[in-house]
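Take a look at this one chain, the form predicted on its own, written out in structure tokens.
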Amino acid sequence: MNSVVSTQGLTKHYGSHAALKGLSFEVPAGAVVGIIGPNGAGKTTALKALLGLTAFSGELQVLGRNPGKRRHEMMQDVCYISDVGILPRWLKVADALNYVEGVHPRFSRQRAVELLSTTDIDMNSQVKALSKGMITQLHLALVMSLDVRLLILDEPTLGLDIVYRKAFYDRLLADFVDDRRSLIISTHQVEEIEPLLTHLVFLNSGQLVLSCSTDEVSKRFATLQVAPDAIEAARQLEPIGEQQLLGRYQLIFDSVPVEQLAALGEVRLTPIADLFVALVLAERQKENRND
């Protein structure tokens, strides 16, 4: 099996809401892909729909299984996390390890156990004596002891500090990440995850964007950074997007060639951030040209 998720027209409406529009996209093998888009863009409505936890319209597979219908099934085979303050406060440690040990038969106590150990965390300790960065490893345990191909995270570092930001996503694709297993991060976070991501899929009022690899977005999208006496010719070849910085303009385009634009001033990459924003800003321009 190539992909690990795919839909075709994934649509969910909340009375006369539309939630998601009619969503199609694919997620290979071993992929890390970054879900991003603003509030209200769909992004946890989408997840819901992978999880089995909301009923959707068009077509959705999840390892080759629908959601919707073999969800126990599906869930042997997938892990979620949302916020990491969701465990009871008064919880202990060690039965947080005996209560997923029970519920889940792909999990190894032992692995769980290894991982704790390069850690502060007492088997002991409740989970309201933690702090939030104790917690996030303490999930981040769990997980990782879990035999499933594929993982799905929905602001799973929310309100924690970078240091301990950088250590989960280090762990994660260090003993996570491999040719079996995928990563699907929903985050408002882009910068911080933007190095670890091999795929994007951008939503915006539950409308899909873009969906391609990074790969892709080096080749496909580019960063003019020109001085003022140029700016009107880089203008000509139809920019997606435009700033101006420090008395020079950024440009971001689309499928121009680099030659071409390289002889106006300084091609760079364009940071994921600063495309969506871009591509965001783009359609609504059509939109409002359509109206």
Given for the second form:
Amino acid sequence: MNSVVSTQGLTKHYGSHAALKGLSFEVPAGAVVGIIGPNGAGKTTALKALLGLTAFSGELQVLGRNPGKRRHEMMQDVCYISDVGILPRWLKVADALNYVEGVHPRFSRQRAVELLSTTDIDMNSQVKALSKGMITQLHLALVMSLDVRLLILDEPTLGLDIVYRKAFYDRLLADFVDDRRSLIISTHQVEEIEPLLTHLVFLNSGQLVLSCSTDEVSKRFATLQVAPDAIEAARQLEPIGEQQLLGRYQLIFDSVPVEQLAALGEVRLTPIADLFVALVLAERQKENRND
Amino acid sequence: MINTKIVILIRREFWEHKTLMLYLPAAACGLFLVSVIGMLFFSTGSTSAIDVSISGSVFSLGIDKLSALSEAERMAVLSKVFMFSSYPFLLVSLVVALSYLLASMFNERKDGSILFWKSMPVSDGLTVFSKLVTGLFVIPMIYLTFCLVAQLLSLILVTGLFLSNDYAAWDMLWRPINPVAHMFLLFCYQLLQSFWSAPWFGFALLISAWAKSSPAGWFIGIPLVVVILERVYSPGEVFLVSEWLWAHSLPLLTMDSEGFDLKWLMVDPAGLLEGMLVGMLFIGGAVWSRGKYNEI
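Since we've got the form predicted on its own here, give me the form predicted in complex with its partner chain too.
In what comes next, the whole complex appears, and the chain from above leads the way.
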């Protein structure tokens, strides 16, 4: 497989705390991967390892390179927007363009100017004069003007209102995603990125819960909505998750034939957020049983 | 590409530290000119607000008195005035360069912008190098340029005073001072000062890239502890580290009754080399720290 990212036993400790516990997953070229997990799951640590911003053990290749070595060369093909990494407040918009043009061989100034012309951002403004949404627009315009093969976004829309969040993902979908370029997004707002995703990586407490394509998810997992009289029969099929909603039950199944489920009630695709919650709760129950 | 990168990285430093690199020296230049205008206002043909002492003799800068001096005396007096007026700029530039270096990599970690800078294909080594060049050469040269501008404008103002009193300004002022020679001397001095202070500049960079809080505190505290430990535990009365640190702490250019003196450089080239080597070690530490520490 032509992998953009390949990890094998990726591990990271902060003192005695294990932030990543032997993660192994692959990101194929052209994929849009959602890294999903609760706070403290290890999402940011995993992304930092991919970017060579933190030391790690295990094997990790990003575009065929070890990010821990000569990361500045790797950054010609990789770019990222971090949840905490902000554009410096003193920087003028025009100087931001000058800077990126001066240091990045694959930056298109024309493209950046075009993208910025669709916003209310003034080239002579300083970052500190822009709203949070405009700063994100500026950062995105800079990143979109780079001809990189992998873009990593760590909670890129944190703190933005819904209008900016929608515009952000629309632009991303329209301008970045293609067969050649890959995107890795970590976010809490799974619903907003769900239509973009081609692959999922679920993390919980530093461990990999699931890594597969969204096609595989639709084939493997299904949600069954049943009336109370059919609930016991449905439970016999060993759902991985269950919740009660307005007098009806919703159960999530892993690798149970759809025909078998359809006999009991209405079968739907499983939303990513529901699947994630079900898998994490199932993991926790398993851990509790083992304890 | 590296040439382009280093230029843009230095420009980046200028954008960030415009107050230190433009507004402050410009204000100093303005203050200098205001002082000169004030002195000219209170000067008459025979009196001056400035007296210059050379070898115990006091010379007034009043035009009549200056014209009565021999060419050699006039050259000594005016050269001393020229060098003395440069001194505040040179000292301020040293302090500014150190405070810039201390802040340079601490601030980017404090405001989180380090992650933006690191999202670009620029190595930690090149980043640290750009900051070193800015602190060691760019800032001193900016201050020197403003100093020279202030001095040249002052000379033009004084020339006006000379001409209004029917004195030959070229013979009495411009030729004895020889501004071009002074500029060259000050330029050389600044370069030598930068190399001489390399251990402190390198140490400031290391602290800036490493400290999680109060870089100025660490910058002063660590050498202070070293000096105290040496004073307490060193056998006899030999305090090599303390003396070495102190020697590299002082400006090379010293003023005395005979003018200025670059004495350390003349007598201690080994000290210069040692300082540069120690500075390089610290700079290596700064590069390593910048790669390792991203947050505060």
